[in-house]
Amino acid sequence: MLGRAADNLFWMTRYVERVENTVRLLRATALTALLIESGGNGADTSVWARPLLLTGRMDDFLARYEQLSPGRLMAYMLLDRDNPASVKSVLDRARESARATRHLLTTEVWEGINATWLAITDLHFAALQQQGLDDRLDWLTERCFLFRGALFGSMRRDEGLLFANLGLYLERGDHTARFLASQPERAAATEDPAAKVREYYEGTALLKALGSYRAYRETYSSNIEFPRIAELLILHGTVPRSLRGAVDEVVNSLRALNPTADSLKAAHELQYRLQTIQIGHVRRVGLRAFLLDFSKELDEISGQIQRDFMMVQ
């Protein structure tokens, strides 16, 4: 396959698990924000802030909106093409992937996601408020489930779904382990009944913006506490938003791609880190440290592939 095909591939999957991403971030971040209001703690602005500082757009925000609230959030990271991390941004970006590999893809992913395009290209907020946020929301999520369900369904075994499977994985990855990371530091326990209620609300809207609610419950009899949850995110295999699942899904795939490739061999180093460390050992080095760390290994990989596979001669 040549390079700049396996590149749009592997981009065109990537930017379409980013959009889902975004969107569950958002879902969390209104969750979380209702809760702990309706827990009685009133509003709280620090967590409108957070799909900011995880993207790295606080800055531009505040110098074009001036002031934070949800409305301004949701628009902003939904609807501003003046924002490359917003919905309409990035799937701006998929579907032009998409096009340029057009012929490498059947009729049903190639109509999923400009179908999806074209039903928000010409999206502004005020009609999203009319339509009905929520539901505009669970709607992207279920047409970047219908997206994966027409790669996975309808596209041949061959290195083309390989290079798509490696751009969805890696940005899960790097999501989750960002996701994880932007948490505010907690103390490792608390008597403080108000903390208490606020750790369980945010602990439940985080577990459900990354899919992992029902997998917590099935693995641990306790209440929602945060140490579990990174225990779970970070180490089980089995749990499809894992930093571990995540390394697996890229390691088998660079191994049928290439069993000597050097992205491989970095890739397999990392998923032997993740299988024998403990989650002792990350609570020692620092949660967010280890995360962070995590996420530039993946940048690293990322880049490994591309100069493996994909450089345009």
Given for the second form:
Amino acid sequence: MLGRAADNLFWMTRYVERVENTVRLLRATALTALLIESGGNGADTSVWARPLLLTGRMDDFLARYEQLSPGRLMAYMLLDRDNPASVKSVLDRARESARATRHLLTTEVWEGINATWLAITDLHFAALQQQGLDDRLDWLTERCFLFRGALFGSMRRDEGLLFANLGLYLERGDHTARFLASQPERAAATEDPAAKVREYYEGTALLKALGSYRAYRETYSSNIEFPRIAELLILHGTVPRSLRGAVDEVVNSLRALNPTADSLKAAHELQYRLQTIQIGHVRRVGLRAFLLDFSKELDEISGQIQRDFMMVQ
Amino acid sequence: MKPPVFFDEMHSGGGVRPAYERYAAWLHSVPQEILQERHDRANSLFRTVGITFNVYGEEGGVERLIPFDIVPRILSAEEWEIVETGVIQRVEALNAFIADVYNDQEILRSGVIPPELVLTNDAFRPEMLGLKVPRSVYAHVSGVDIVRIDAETFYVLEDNARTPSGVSYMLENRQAMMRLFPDLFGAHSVAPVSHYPELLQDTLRAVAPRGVDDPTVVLLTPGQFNSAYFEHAFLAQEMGIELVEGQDLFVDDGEVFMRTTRGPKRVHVIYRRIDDDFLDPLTFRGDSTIGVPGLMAACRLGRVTVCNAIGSGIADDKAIYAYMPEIIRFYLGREPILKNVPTYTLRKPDDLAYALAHLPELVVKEVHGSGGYGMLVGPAATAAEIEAFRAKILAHPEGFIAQPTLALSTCPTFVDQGIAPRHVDLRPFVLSGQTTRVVPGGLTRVAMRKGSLVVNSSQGGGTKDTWVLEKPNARARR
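What would the structure be for the form predicted together with the partner chain, rather than the form predicted on its own?
Below is the whole assembly, all chains and molecules, this chain first.
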């Protein structure tokens, strides 16, 4: 297939994944904020800053609005076209990539993504609130699932799908890593009952944001504890949003594309490290440093894929 | 002033015309709400499928839905036969003409056409001189715009031998109609059109360079911001070929390659939807960023076939148009089946004087214009518009032709006020490869504004599904 077409398929799934991740991030933020408020800490707005910090939009946001408020944040992160990280902007790019490879997509995939875009493209925040913010966010998440269902259920199992898969899992691995890295530093295990309650609620919100609450419950019979959450989302390959799971998918797709590609070599190394490392090691290196390092390596693999397959010099 | 009487496809001649009998009975029995509901459904259908076109001149290239009308335009088998034989004859003559002007130039030497009209024409490409193209076909895909003024008379309004578009609407309109009105298709024997992409594929493969048995065919698009991008993607998908942009192709040692995920791959036939001017920056416009450097050279070496051939635009030039009846007689030795609209070529002083004296009655077009841009429809124009246009003509008379305003036929159309007559034309798509063929029907364009004679989508025109009714037992023939 054309290198440019492969590139577009890669970015199409990457952007749709980014839409879903952004929506999940906003839901988790809202949930955490609610818990903190009901926990009696009232006016703590720092939690609302997390989506901006994670997407690197804090400065831009503050340049335009003096104060951070939940409504402004939602409007900015969902529907503001001047914010390249907003759901609307990312969806624009997803649809543009899809449109550029329209001829390689099945009707189900194209019409699915186009219908989602049509529902959002002219939507304003007031109308969104009227429709019910929570309902709309649920709907968006569903549309992303529908997109993947159409993709894996209707597309031919060939190169195109492999590139789509690469985009999906590189984005997912990157998001999980950066999301975990953005969490505030937690003190080591505590016996303070109030802190334990807080750990439970915040941990739950975090797991839900990464769609892994159930996986946690099934894997560990213990309470919700941050070190275990990290272990689950970094090392457990069976969890779809874990780093290990993402890297496994990347390796498999690259192997099917070209067993001698340089990008496969790099992905293999990363996979090997995740297979052999233990969570104790990670903590000794420093969780945040480890995660940011991981994110950087995914970036390099992504660049190498461009050089290996898309005839980019 | 008495309003002019127009031929109506459904109603003329006292009562319902035969091809419409069943349809008219249905239409008159169906409640307005049902029509409105189907109309709305059609719109949402087209939007989801993404059948949009981009409008030039608007900020950011806005995607618009082309208005689709749910009332079909119906032709009987007999009517279609006139159109079919007429357009095939015309395209065969066009191809013979293009082959001649780039080779022996007999038509110029015989004095049938003034040589300067061809040789100094912007659409004439000297780079093509002496080049033998496969099967001597230049215009592989042509769109012939036809209007009707009465039961028997069809006029050719213009020929499109460069990169005619609109065929995807013909196909999608049929898809939509079959979804919206399955019962009507049960009651009518409508000739199918959906195999067009297969015929196109056959056509393109048939003109591969010599010695290539299994050619790689690609569709070359200017990119996703082009007004016809949807069509490019649609056709590429239907034919299962790569949709390429200029940046995806390169020429090496006289051969054309595309950049694939597994390295360079040789390309043999390019169905291009880019104008000559932008095709090869080394030969034509040097500032083109959407072309393929060296393509003309590869073409001259016979290593790649470009469809339509470079320089085929010489055949659809509006100045050449006036000579089409002569061209048909010259190459085919037969009388034209379809009429030409009488045309005043304003480079001729007599014609110019006549036109200037009769502007309010005439349609004046730019010789190189298209898409309904830059034309004057005299009867619909204000005095000020006519005067402004007169100045344009006087400044540059050789840039214009004039034609009498034709009484385009009307067809019942669903508009805000219900069913009302609107003017229509017809563009059948003619394919020339091993043979010259046309699928039954084509694109019917309709001027959605009351009284308007301009059917171009860029000017607010819409489209209809075109039904050609089959003769009993006709299916075996196809």
